[in-house]
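Take a look at this one chain, the form predicted alone, written out in structure tokens.
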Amino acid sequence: MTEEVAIIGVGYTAASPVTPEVSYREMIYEAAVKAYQDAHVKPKDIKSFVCLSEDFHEGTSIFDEYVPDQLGAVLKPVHTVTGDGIHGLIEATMHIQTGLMDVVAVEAHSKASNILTPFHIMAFATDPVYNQPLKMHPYYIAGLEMNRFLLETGNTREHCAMVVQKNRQNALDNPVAAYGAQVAPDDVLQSRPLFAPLSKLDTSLHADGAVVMVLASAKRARELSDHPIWVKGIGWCSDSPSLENRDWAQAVYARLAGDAAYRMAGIRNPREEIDLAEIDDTFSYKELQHMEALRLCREGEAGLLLEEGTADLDGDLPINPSGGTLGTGFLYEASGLYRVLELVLQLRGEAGKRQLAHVNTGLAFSWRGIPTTSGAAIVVSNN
């Protein structure tokens, strides 16, 4: 990267599947307000604030009219993307690289116990001539996607088990998470089918929450932070969006964004040059797909990797310590920057009961979600 650019500064509400004591606006103040303690600003100091929105999940048009307030972004530039948290990021990051701006700050919250209609949300995003038309549920997708994945790499119904038992068990220990739970595999395995082999344990569930982060150039990151988080390298991906062109076993994306991140770190190998990794896994098989995409194993491995134990708190590679989607909730355009928070606390020393020992690189990689092929990565470190 021609210029340096850190994360000097975060501040996060707790997930929650409801929370009708706050509104929305109520929870990017707490979060925002934590954030610039932490990061050692003001919000006079921030050149830039970008929001992640999707005008539909909101209710309201033209969204980041709506933020300027609780930010103190008032008369500032406001950027929004419709995307997930980690595009976001990405997109500060440039906003840094460009020389104009040397801190900026990152929003990005779910009120989704205020969606009386999320799946008819996400429907309407499909093809309206090929697609809509069949008037399904949109998680047919996810079980078809799940059931060619297994098909084609050998990863089992058992192994997406492993992977809702593990991310609910690590979620036990993060005070942030709304969903964690002792769960076992058989559980799982007999759960409420939805479509087939989709389960209803193998999915994320829905929750409301809020991150704020503050990132700054390499100059006043140093002269602000004691343990600044450094962006190494990031990539972004969007594949077909189209149900039928689509390649239904591989998250292309994610292969695609990964390389780019990697390339911009000097990552080799990232088996063995990342300690620990935040990826998506809105459903229990996204985490296997994505952990082949994104050449953390190789392809057919993932599953092996969850029953050697490789990505457990303790194993070589931890995989979602934080949870991941599963453990914590799905906070729609938040999920990423949920994400992006655990590294940032493990590689700070933060984490609480789930600190891992001798971490200083991280990755995180985000998923839109249904209908998408699109994909965010993000490596980070502390040196």
The other form holds:
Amino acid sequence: MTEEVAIIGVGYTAASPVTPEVSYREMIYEAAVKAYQDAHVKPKDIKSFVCLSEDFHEGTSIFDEYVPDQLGAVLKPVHTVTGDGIHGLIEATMHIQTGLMDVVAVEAHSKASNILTPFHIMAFATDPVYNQPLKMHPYYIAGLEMNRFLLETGNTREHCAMVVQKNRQNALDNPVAAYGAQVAPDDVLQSRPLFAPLSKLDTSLHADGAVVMVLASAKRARELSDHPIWVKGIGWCSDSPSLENRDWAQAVYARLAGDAAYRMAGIRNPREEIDLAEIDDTFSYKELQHMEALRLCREGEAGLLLEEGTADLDGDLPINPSGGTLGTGFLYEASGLYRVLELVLQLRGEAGKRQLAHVNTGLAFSWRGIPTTSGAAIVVSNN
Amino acid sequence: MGILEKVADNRETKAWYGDIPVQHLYTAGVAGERFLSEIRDNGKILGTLCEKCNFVYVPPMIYCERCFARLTEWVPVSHKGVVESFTVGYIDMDGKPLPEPRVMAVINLDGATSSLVHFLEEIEPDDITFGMEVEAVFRPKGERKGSILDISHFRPVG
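Coords for the form predicted together with its partner chain, given the form predicted alone:
Shown next: the complete complex, the earlier chain at its head.
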């Protein structure tokens, strides 16, 4: 990276299936207060604010106007990116690299429990002329992709079930995660089919929560923080938006986003140089697909890594020690920030019962969800 | 804790119902207009060819998303093709069980590079295989509206 940038503060609420007691603003406020305290900054020290949201998820048009107050960003440079939280971290990193801003905050949240028609909104994101007339629950897209991915790679439904078992087990040790559980692979295989081969337990469940992160230039990071987590590489990419022209087996968007981040971080062999990874697992098969696309294993070998326990907490390359999205919950734009949050806690040595030994470099990767082919990657390190 | 006090009594939590008043028109466009009219009027499926990329777009586009060239060459593609992927759907948009499972498939029509996503019917889900040959079933001419649903579904050939 040309100008070094670090994450110097994180603030978050624990993900929860419902949060009737607080508004989205109060959730964000809570995360912001914690993040600013963690970063030893006050709102006046923050030069720019980057938020992530999508009008239809908020129930308000021009929602991006509703973010300054709960962040201490009134009368400050603030704008919204429509993407995942990691897209926001990338944006903040570039703000700092311009030299115009030395401290930048990023915010993403989910008040999913307030969305009464989530799958209508998701279907509304598909092509209005060619796809919407089919009037189907949009998970058909995951069912189609899962089936083709398993066929081409030789990974199996059993491997997908092992992802669910691992991530929901990991979530039991994560106080931030909403869906910790002991799930046997057979439970997954026998759970209700939604869009076969995709079953109910192959899918993540929604949760509410907010995350705020504070990033700073190298100079400010060293002044303010005892444990800065350095941004080493960033990358993001979108495949064709149309269902008709996309790759139905491989996550090409993840391959290219990951490669860009690795190149910037000087990583030649991700399998050896990445100590832990927090990657999108909105659906069980997505973790396997993203592992392969991100070169954490060879194509067709993701399931093998699960079988061998390589991706477990005590394995060589722990994947989603936080519990991932299957264990933490599906938090819309905030999903990626919960992935990065785990990296920050692990690399600081603050991950409690699930703390991994000897971890220095982590990868986070987010996917923007159905029906998109957009992904964002970030490599961070504690040295 | 960021907030001094929170509502701690379930009976006191409040929320307001709202909905979003949105109505739209969607313009099919130059390519979409011709594609949908041809299905409606002649029961034919057209694509556009990018010669440089050797890519036939179905539905057609007037530009190539790969090399960004303007596309002007229209080519008919077959109403038959092969199943690239399929899924058996059990739930409706609200998550409620469908009266009958519904199969959807990714279908690569002969002569096309793109693949259409549509319903696959007239076959038991257990009998579907990757690569099996299927064909488009068009609605009767008088019932066609210039929509992708003028193809009512696909079914196995023969």
